[in-house]
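We begin with a single chain expressed as structure tokens, specifically the form predicted on its own.
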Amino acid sequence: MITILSGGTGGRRLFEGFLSVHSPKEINVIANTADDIEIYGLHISPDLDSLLYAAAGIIDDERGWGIKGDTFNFHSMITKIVPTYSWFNIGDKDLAIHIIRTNLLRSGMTLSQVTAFLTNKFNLDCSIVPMSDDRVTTYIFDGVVKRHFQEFWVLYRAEMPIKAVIFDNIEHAKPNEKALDLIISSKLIIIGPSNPITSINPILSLKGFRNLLVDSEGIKVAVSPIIGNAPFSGPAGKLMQSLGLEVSSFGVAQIYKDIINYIIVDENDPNVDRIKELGIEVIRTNIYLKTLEDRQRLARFILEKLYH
């Protein structure tokens, strides 16, 4: 079995690559849920939805979120009435998923159960697992006010000071039991090329999760989300810099140094020797994930190198 830790765009793209070159029944993904937010009274899980839509082949890859070909009649109408709602754009088909999730959660189902229900309705053979059924919320503190990560990224476009990153309720949240089982039983565990600060760190910060990952007998590999000194996408660079971390594959390796055996970096990456000094084996290859062919190529490469 293969398990991917994912959040945001990079992890989702690698997940797509694996689904198209390997048996989906052997592919599992543990998703960050600390980006979840309530909008219009609805429980929205951006990372879970992106993985669900990607696995179903309906994601809007150009936007990087939502359902391709979606309409935005709901958003158009609600923002005519209340213009301040315009910052968070939700498509009509996307809205249906949020309504279903919210109603099922209110009926007493857990987030894991709702996610399994949705994957079943989309006839998916892979397993998409929320990191926890408990609430964890990422806030960005600018020195005066703490703002939800979605506000920081979508509303403010990351154009605000970052004094601290807060994972609210992380000390009380329990890891998903299925996620723990996957870590124990998987032969290959991949930390996807996602934002290490706000996509992967919430998963690793769950009580006992990091220690279990260290003790796991599976091969553990991270794919760098940084090429040169810039991330594939998103605010990873700014977040790493604000926390005093070097924006490079070396900076990423420092974050994961106690839990991974390998890190996969760009073929021209200059940090190989420095990373090896951390006790991590380095594999260089083309890690661009822009097209489906890119994603398939990298997935095949990882399988050939590390999955035996």
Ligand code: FO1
Contents of the next structure:
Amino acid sequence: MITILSGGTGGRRLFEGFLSVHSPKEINVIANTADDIEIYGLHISPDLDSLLYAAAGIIDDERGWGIKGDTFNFHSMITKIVPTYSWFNIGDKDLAIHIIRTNLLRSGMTLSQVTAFLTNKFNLDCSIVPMSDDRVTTYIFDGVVKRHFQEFWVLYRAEMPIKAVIFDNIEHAKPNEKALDLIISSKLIIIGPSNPITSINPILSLKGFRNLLVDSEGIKVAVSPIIGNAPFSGPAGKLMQSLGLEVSSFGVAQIYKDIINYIIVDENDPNVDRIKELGIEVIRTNIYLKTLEDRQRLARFILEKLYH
Ligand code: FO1
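Switching from the form predicted on its own: structure of the form predicted in complex with the named molecule?
Up next: the whole complex, starting with the chain shown before.
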């Protein structure tokens, strides 16, 4: 079994690579759900959506979220009437998923059950597991107000001061049982090249999760989301810098140092010796994940090196 910890972009791209070079039945992903937001009374799970659409081969890879070829008639209509709704774009096909998820949750199903229902409907053999069935919400605090992560990212394009990152309800949320089982039973656990602060840290911060990962017997490897001094997508750089962390593979290795055996960094990464001093083995290779070929190449590379 292979388990990937992931948000909706970098980790998702690697997940796609694995699904296309290895048996999907052996590929599991534990998804961040702290980006989830309620909009128009609908439960939107951006990272679960992206992982689901990617596995089903329907993600809009250019935009990085939503369904390819989707139309936005619903969005145009609703924002014509209430213009303040315009900041968050929900496609017409995408809307169907949010409505189904919301209704099933209201009928009493858990987020894991709903996600399993959806993966079944898309005939997927891999498993996509939300990190928790309980609500955890990421807020960015600018020193005066705290804003939901989606507002911070989509509405403000990360252009606001960051004084603190808050995972609301993290102390009460239980990690998903299936996620814990995967950590115990997987031979290879990959921390995907997702944002360490807002995609991976919520998962690791769930009660008992980090310790279980430390104690698990599988090989644990992180793929750096940073090439040079910049992440390949999203606000990871800005978040790391604001929290006083070095924006480099070394900064990422510091966050995961008690957990991982290996870190995979860019082939020209200059931090190898510094990372080794943290007690982590460093593997250098091409970690660009732009095309499907890139994603397959990195997945094959990881399988050859670390999965026997
Ligand atoms: N990202 C945007 O930049 N703008 C949007 O309007 C937007 C809408 C959206 C709707 C559904 C969904 O599942 C994801 C959506 N995203 C949008 C992506 C999302 O904001 C983030 O990229 C993730 O939360 C980060 O992993």
